[in-house]
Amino acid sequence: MSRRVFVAGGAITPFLGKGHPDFIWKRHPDFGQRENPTLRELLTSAVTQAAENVDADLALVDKAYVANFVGELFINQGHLGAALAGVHPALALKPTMRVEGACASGGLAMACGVDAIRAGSDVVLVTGVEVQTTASARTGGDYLARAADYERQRSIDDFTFPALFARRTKAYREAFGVTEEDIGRAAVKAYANANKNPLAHMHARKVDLAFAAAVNDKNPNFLSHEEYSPFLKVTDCSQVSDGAAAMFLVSEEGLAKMGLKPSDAIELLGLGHATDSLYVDRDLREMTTTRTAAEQAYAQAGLVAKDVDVAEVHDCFTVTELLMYEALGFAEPGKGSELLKEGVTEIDGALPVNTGGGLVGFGHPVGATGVKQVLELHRQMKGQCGEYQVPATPSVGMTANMGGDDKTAVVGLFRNLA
C-alpha cells in the first residue's frame, strides 16, 4: 500500500453507435459498402494511440488487463486477455487477463492494475472495450440484462435496465418532488458538452431543455411496464455504443522507465471499491454502494466532497447522476436536480461533472467506461480537452464506476501533479 500509483495517460476511440454520423447502420448511406470498427480494431487502435500519447514501448509492459462485459453475447468471443496480447507483438506472452463486473468492468479493472503497482508491478495497461450495436435494441436489452438478476428481474420489461432505473426515477421523483425537467437538464447538459467532443457518440446530436423534459414522438417513453413507463424517455438513457479506451498506471520507477515527470500523469490518492448483493434491492431513493465506495475513496485520500475540483460519474441514465451527486456528497438527498438548475455542474461551474458528455452524450461501451472516466479526468487535468476544457486547471478529480442496479461501484480521487 505504501507503493505511489499514477495514470500516465492514454487514448480514447469514438464512440460511435446509431445517432452517430459515422456510425454504419442500414439507413446510412454507406451500408454494404463498408463496416463499423470491430472489437480487434477498436482495441488495437486504442493500446497504439495510448503507447503514441505517452511516447511509452509497450515493452515496458508488465502486467495488462482488458474490461469486458458481454462480448460472448455481442460478438460470440470471450478469452479477451487474449485478444489484448494479439494487438501488439510487445505484449505477447504477457501476463494479460479479462476483468468483468457489468458497467463497472471498467473501473475493476483500474482496481486490478492498482494491486498490481501496489504489490510490485511498474507498468500496468488497463484497457476496455465493448461492441454492442451488433443486435437489435431488444435482443441487446435481453443480453444487458444478465448486469441484473435475471432469474428475479428480467420479466420486469423487455428492457430491463431501463425499467429498473423508471423505477428509481418514480421513487425518486415521489419522495423528494422532483419534476420531469429538473431531471431533463441532466441530458440537456450531457448533450450540450457531448457537442464539443469530437470524440462523443452523440457530438452531431443538439437536445434543448423543451425536448427532454416532455414526451413526444422523437422522444417517447418506451417501455412496456405500464407503472414505470411514465418516468422514462430515451433521452434519459445512456447511448448503447461502441468503442474501446487505454491508459497507463505506472509506479514511481514506472514514470522513470517511461521518461516521464511526475508533471506528466496524475496520482490516485484513493479507490473505493464496493459490492453489494445481486439478489437484495436496498433504497430506491440512494446508490448504497456508490456511498460506500466514496466513502472508502475519500478516507484514504484524507479528502472531503468539497475538495473535488472535477468529476466523471455514471449516469446510465438520468436519474443516476442526480443519485451520483448525492451518494458521492456533492448534494444532500433529493437536492442533486438543485447543482443542475444553479449551473454548479456545468464545465464552467465551481464543479463541473461529465464535462466530455457523460455515458449519456459521450457514450456508454460498457467495458471501456470506467477507464475512459480516468482518461477524461488525466486530459482534463493537463489541459487536452480542447473546447470543453474547463476554465481552471483542476487539482483534484473523482471517478464514480458503477455497475447494475447499483450493484459494483468503483470511485476514484486523483491529484494533478502540474
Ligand code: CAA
The other form holds:
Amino acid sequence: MSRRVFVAGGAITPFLGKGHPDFIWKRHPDFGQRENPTLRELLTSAVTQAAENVDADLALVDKAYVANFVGELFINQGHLGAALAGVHPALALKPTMRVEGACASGGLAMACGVDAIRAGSDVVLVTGVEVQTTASARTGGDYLARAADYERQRSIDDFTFPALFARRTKAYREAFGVTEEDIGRAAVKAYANANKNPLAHMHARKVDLAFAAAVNDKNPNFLSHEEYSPFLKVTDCSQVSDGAAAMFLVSEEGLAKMGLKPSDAIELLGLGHATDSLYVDRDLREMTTTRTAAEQAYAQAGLVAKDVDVAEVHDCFTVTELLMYEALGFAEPGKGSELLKEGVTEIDGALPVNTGGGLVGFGHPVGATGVKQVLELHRQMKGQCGEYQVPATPSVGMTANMGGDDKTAVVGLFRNLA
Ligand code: CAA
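Hand over the structure of the form predicted in complex with ligand CAA; the form predicted alone is what we had up.
Full complex below, order starting with the chain above.
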C-alpha cells in the first residue's frame, strides 16, 4: 500500500553567476560595496519564500532534506542538515539531513522526501542549494570532477565534465551525422527561454544560432584535449551558478494540515531511480541509467512518452538535452535534434522542454537543480510562469535529473490536479 504524494509548491531564488547583471565581480560597479549571497542566505531565502508562497507554517514540517554536492570544497562547509535547521526557528531540532548524488542531489532529496511520506510523514521540506562562484571555472572544474571517477577521469582535461561530454558529443555526432548547428539549437532555445525568465542566470544574455553553431573569440573551443576540444564551445555548457530551491512534499493529510486544496498541488505518479557503476562507462551515444529510471517511472505511472505535456531535463551540456530526449522516449536514438529543428520542444511547441532555460540558460547550482526542475513543472501547471508560460495548461509533466556522466538518475512523472 502506498500513500499519495503531492508537490504543494515552493520557491526558487534567482540563479546568479558570471554573465548575470547582479553578480558581483571585480568589474561590477558595486564591487567592494556588497557581496553575492552566501549559502546560508540563499537557503534562508528559498525556504522563507517557499513558506510564504504556500502560506505554510514551517512548524508543520515533519522532516527536511537539503541537497548539496560539494559545499566542503566551494565554501568550506559541510554538515548542511544543521544549516537547514538553522534557517528558520521553526526548523530547529527537526530531523533534517543532507543528501548527495552529484548533480542528481536534488532528485535524490526528492526521492528521500517521497520515502518519508510513504513511511508516514505528512509534510516534508525538500531543498537544494549550491554556491560555486567562489572559485574560478578552472578550479571549479576540479571540484566538480569529484562527480566522475576522479582517479581514472580527472586528468582527461582541466575541465573534466566538459571534456566527458565533448567525448559524448563526438561519439554522438559521428554515429548519427548530427551537425554543430543541430546541437547549437539546444543552446539557442535555452538562452531564448532564459531571456523570458527573471530568475535565470542568463536572463540578459542573447545567443543566436550563428553564435552558438560556430567557434569565435567569444565562444571558443576551450578544452585542452586535442581530440575532444572541437566538440565543445562555451555556449554548449551549463552555468556555474549560485542558487537554491525549496519545495513542500505532502501527503493527503499534509494538504489538509496546510489548508491547501488538491488544485494547489501536482501529484507524483511515478518516480524512477537508477544508479550505475562509477568505474565503467557504457555506450557514449545513449544514457542508459536515465533510460532505466524513465522506464521505472513510466511503468509506475502507467504512462508512455506520448502522454507527457511538459518536461524539465538535465541539459548539463547541449548534447545532454538530445540524449535526454532519447532516453525519455521523446525521440528515437540519434533523432533528438529533429525535435529542436521542428520546434517541438519550444515553449509553444507540442512538448515544451526546459521552458525556464534549463541548466544552460536558467543555470546549474548543482544541489538546487533537481528541486528547481520539479518546481518548474508545478509553476507551469499552475500558470505561474509569466512570459514563459506554455499556452495550454499541461496535464502530465516529467523531470529528469542526472548526476555524473549518467551515473545517478532520478526521473519523476507528475499530473496536474484541477
Ligand atoms: N579564447 C580562447 N580561450 C578562451 C577564451 C577565448 N576568448 N575565453 C576563455 N578561454 C578559455 C581559457 O582557457 C579559460 O581558462 P583560463 O582563464 O583559466 O585560462 C577557459 O576557456 C574558461 O574560461 P573562463 O574561466 O573565462 O570561462 P567562464 O568563467 O565564462 O566559464 C565555462 C565558462 C568554463 C564553460 C563554465 O561555465 C563551465 O565550466 N561550465 C560547466 C560547468 C559544469 O561542468 N557543471 C557540471 C555539469 S555536469 C553534471 O551536471 C553532472 C554532474 O554530476 C557533475
